[in-house]
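The chain below stands alone and is given in structure tokens; this is the form predicted alone.
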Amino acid sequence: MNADIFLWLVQDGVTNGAIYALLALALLLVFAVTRVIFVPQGEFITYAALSLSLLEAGRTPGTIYILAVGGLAAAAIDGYAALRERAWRRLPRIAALYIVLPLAIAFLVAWAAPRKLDQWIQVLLVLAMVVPLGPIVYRIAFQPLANASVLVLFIVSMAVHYILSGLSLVFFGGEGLRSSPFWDARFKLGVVEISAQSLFVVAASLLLIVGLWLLFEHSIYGKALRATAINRVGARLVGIPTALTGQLSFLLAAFIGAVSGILISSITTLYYDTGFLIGLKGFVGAILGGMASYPLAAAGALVLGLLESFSSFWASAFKEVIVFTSIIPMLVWLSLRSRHVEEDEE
């Protein structure tokens, strides 16, 4: 290996590591707030990337049907609960949030798709379709089981993954899709040629990380998330609605996944199930960071990206094996230093 190849591998590793860092932060946030190991995180990547590709082709993405039907299901669950509690005032809010808003987005996307609007408008439409799926998934699948064990929540998470992956195959098909880049420019850095899209990925990742830090440190919602992550019972005792923090954490996870999918949609060809592997690598990055600290999770994901890049050069046939076995030493370390209990009492 010479210096030129080394720089190429570092560039590729940093670009991949930036995406893995975002996913690691999203997974850590969801787990800290809701105790859910959110396996379907990668589906948001797939939905966003493939929806953007279809919009660029002038076709209506099937995401709008998932959004509309999911909203109706969430409205039925919330509406039934409101009727049982005789909380009539909640019904207009439920209808607006889970029925009117998803249907409005679906009709807007269906109108805009054949018109092939500007790329930035298409990106906003994709975010409008994918981001609301986070709270909808939480309301349907996880909120009714908020007090269940981590194992039960993990089983439900796997079931949600298979459902969303199956719907992705139904609505997007088995062929791979790729969108056009935001900017075709390339920059020379010595012998290394860096694409503008790679710079977009790194810059957007840094902006989102800074934005998450500002949210947690300087907003009431961010402090509510931190309080729930530290002590769920204490958060409830001081009046923080844990259902709201759960929905907010899934909203942020869906937003991060959608942005990640948009960023990488022009770098690599994505299939209906590609997001699962990418999300799994984000989880590995979070594990390498100890599943306890956001900065460490981001650092672990960056290390994972570099490891994957260099593994693809030295032993490309065993790249995935090397990446996923890298968590074994960390898991052993975490197991040795942690208390062995079935589940902490709330």
Contents of the next structure:
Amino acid sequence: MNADIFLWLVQDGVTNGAIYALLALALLLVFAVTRVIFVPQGEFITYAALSLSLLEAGRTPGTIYILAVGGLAAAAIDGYAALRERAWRRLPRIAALYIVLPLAIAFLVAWAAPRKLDQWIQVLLVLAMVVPLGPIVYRIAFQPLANASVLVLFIVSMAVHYILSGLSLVFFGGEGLRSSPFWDARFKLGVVEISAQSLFVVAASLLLIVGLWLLFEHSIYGKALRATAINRVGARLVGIPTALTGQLSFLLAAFIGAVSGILISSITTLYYDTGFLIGLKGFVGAILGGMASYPLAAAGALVLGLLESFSSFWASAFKEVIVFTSIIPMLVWLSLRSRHVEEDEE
Amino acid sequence: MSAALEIDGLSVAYGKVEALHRATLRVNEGAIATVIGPNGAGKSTLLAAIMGLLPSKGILRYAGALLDGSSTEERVARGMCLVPERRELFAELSVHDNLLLGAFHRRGDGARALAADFAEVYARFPRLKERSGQLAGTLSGGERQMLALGRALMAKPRLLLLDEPSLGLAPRVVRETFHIIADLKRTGVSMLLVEQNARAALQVADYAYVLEVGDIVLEGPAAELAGNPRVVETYLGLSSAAR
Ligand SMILES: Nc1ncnc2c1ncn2[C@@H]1O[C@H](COP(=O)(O)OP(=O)(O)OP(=O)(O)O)[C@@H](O)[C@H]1O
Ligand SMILES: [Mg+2]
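How about the form predicted in complex with its partner chain, since we already have the form predicted alone?
Below is the whole assembly, all chains and molecules, this chain first.
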């Protein structure tokens, strides 16, 4: 291997690693606040990436039907709960949030799709379609189970993943899609050429990570999210609406998933189920970081991206095997450590 | 006198086991009511149900309005606050952040109001000020109690429910705690106080209830109850022998 190839592999690894880092952070966030292992994260990537490609081609993405029907289902559940508690004053808000807003977005997208507007408008439309799916999924599948065990939540999470990826096949079909890059310049940095798209991905990831850090360290809402994760009863006692924090964490995760999908859609060709594998790598990154701290998870994801890129060069047939077996030593270490923690508590 | 809290026929069950049977009690506006009783009587259960942490049957009325179906957050927003027996602090957040989150429902109040409240809490508990950057989980037992009370003060409650605020504190800090309770009363806060330290509770309270295995078996003005032979024997005799 010469320096050229080495640097090229590093660039490739860092670009993918940055996306895995974002996903790892989202998974940790959702797990900390709601104890849900967010398997459907990958579908948000797929939905965003494929919706963007379809919009570019001037076609209407099926995401709008998922959004509208999902909104109606969430409205039905919330409305029924409100009726049972006779909390009439909650009804207008439910209707606005779960019926009017999703329908408005759906109609807007249907109107805009054939017009092939600017790329940045298409990106905004994709975010508007995909991000609300986060809170909607939480409302339908997870909020009623807020006190269930991690295992039950995980099983539900798997079910949600299968449903969403089934819908993905129905609405996007089996063909692979790829969108055009935001910026297809290349820079010469010494001997290597760096693509602008890679820079874009890394910069966007860094920006999001700093944004998340600011949110959690310096805003009362971020602190409320952390407080809910640390002590649910305590959070309720200081007046934090814990159902809302669950929705907020899903909103952030859906946003991160959608951004990742948008970033990645011009780097690789995506199929209806590609997102799952990418999301899984974010999960592996989080595990490599010990499933506990945000900086470690981000570092773990970066290492994973590099590992993946180098193993695709040396042993491309075993790329996925190498990537996924890398968690075994970490899992062994985690399970050894968690036994010690339990002993400490007794 | 108008009631800050009125409870009528309140029952709470854990599964099929009823822990509180049709309890009826009230806290007058600006007054302190206390509930004393042996371990497992249902005192903490009563407070949790009042805050909406546990489902209950019966009537709960706060400041004249029914609390039916309102969530814990709504109750907090309307000025109710509980210092729970287990304190429920945010162990991995700093003392400062715990206090800040105590004022979560007042997040619209502006930085100046919050700064004044921080100053007040820190003046009452200088120890918390020294430790403001420390994680709550690393505080000593007594410091944790102070933080729990401080966090409640940050909420500026109109009705404060206190579950054994003096549990495990050194005598000097117990006295300080009861000072604070008397001070709060002067500023017009209504309180429902649950205490093992019956002597101190009956001294500071206006009205008292005795709860035994889920039933209110005795009630009356605190001073009167403090002279009741049964109370003296069961709750005061023992505590004076122990101290
Ligand atoms: N989560 C629970 N599940 C089942 N039973 C419970 C639960 N919590 C409390 N109990 C039972 O309800 C009864 C009342 O408990 P509670 O904690 O209200 O007592 P208490 O008066 O506060 O006692 P103490 O003075 O020891 O704090 C006890 O018999 C207890 O075992
Ligand atoms: Mg108790």
